[in-house]
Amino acid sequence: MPWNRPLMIVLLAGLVAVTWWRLQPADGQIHRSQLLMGTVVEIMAGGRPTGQLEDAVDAAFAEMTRLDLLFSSYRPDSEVSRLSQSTRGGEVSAETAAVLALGLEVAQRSGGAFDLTLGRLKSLWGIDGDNPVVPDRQAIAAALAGIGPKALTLDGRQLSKQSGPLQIDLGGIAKGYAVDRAVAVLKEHGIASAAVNAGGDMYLLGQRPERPWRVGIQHPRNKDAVLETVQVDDRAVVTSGDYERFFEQDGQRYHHIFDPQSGFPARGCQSVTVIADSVALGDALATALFVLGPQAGLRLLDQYPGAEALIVAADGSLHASEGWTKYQVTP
């Protein structure tokens, strides 16, 4: 693939599409992608030496591999997996203690609508699986049976359980947290402009010599279509919508969002897109929102200052933040 014109690079799960910039013919440039984390991870960096660029992205996938296997839920060796096995819990790492700081924050923020601890749920319908299922209500109460904010309790790396068969799920978070790691590296190696997309969690380092990123956000019901285009520079961009995985059966369609109150797929939302100091924060920021619809979702924002939202209700309408319209690249 060329690196010497403008080209559109073709993103994952809600961010449509990132336009790369026109790199001077002395400067280096390098777009690589890697399966991680469950999904295609893609880092393009330019402006530095090709050698210096292809260092810095080594070690920007290599990052990110080692956080996977912290945090995979899927992997019975990882810490995650370890404190699902625990009764108790016990001592994590810094990197498995930050994001669950994180995490155990919003969920206290948004009342329980972001949750860390719904590991069995998620088994119960298998949305990821080949063979997704919806789940009887006695198997998805059992499953729910003391869950939420107040389950976790982290007192700097000590992780204390109140329930012994809580299934900890960190996949609404530590992908957002990887990729905030991964542009750390990079940083770290002296790039300063860059942009890393794990399957639809992004983060625009810096910006293009002509102009801040342009990201196109996908239209929850028109795969071929852009609801909006926002242009950033130095800022996180997270989408979450229905259409990512979902399965459908008796003309209805299960996603993968859980509402933590009822043990179902949220239905007051299409999407939602969030722009955020970091990927962690719009991840987490993004699933809360979708729980708790527009009205509340946006509550919950105002908790968040220099975070903004574009909301997609269930029924098709829009409903942005106040701060939403300074990214907005109008037609």
Second form
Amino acid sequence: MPWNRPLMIVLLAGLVAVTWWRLQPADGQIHRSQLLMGTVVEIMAGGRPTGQLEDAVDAAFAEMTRLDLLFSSYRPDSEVSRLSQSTRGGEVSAETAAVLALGLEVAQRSGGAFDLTLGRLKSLWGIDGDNPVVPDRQAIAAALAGIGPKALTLDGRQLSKQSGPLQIDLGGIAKGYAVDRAVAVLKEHGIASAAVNAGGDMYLLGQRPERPWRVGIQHPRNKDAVLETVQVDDRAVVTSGDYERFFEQDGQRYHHIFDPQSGFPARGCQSVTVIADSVALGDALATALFVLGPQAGLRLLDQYPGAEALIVAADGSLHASEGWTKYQVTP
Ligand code: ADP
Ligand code: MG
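Can I have the other form now, the form predicted together with ligand ADP, not the form predicted on its own?
Zooming out: every chain and molecule, the one shown earlier first.
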């Protein structure tokens, strides 16, 4: 069964379809990768002496490792796991509160399409394990009981669970937040040119030497084809797709983005790319738009003036927000 990790392709200006990890860094750039948060995290940085770049990139990876220990659902001792185990909630760290606050806002504005309380459902499908299965309807209904945008309330750093033993899942937003933090650490180390990519959650800082960053968005049904190329600086580019983590049963594709209304993988899209100021917001919006589908998704985006999106609908048709064209590179 294919578990296609790469979501995006970063292009050297002028070069087409060179995958990110096959890229040779330009003169003076360094390129490092680490397995983190269930994906390959890549950092490319330049514009400073190599020793300074190395220190900065090491510190950025250390920061992401620290956050994984806080947010992971797979580590029983993470803060999120402890919250999941508690029946009423409790006080959370400032960082977890920040991620929860943003996630809950997107949950509310998306009418519950984005949902931080889907943990039980995700475990039931076994979507991150070796033997994912289509669960029976009763089990799905049980996993959905009590979930939704009202199931969690946050007051400052106090999180309250309204309906008992909910499993919290930050999988749709935590990686984005971690990339934002990695970029902040790079900046603290004096880096002004970098790209950080956590399996399709990407931030492009400044420019490559003398050239703007360009990101090729992978075609969701042809991994060797670039659907579109965008040019950005100091922006997040985040893609959620149904081709990254999925299994097939009886000819049907089951992937890892769930529609909380049905308890099944959302059916409206093949992929959604969001360009936003922060990766955390882009991450949450890409997941939310994926669940909502093109029409309702673009309506949600109207509430986020700084964000733009390109949606590939289930039938392969393309739907872009009005401001998308300002990032498009004309071939
Ligand atoms: P990726 O992790 O591949 O970048 P996403 O950002 O779309 O992709 O996140 C998918 C993950 O988000 C799932 O693995 C799961 O943990 C979580 N998730 C699934 N469905 C939803 C949803 N409707 N709302 C919020 N999170 C979700
Ligand atoms: Mg997401």
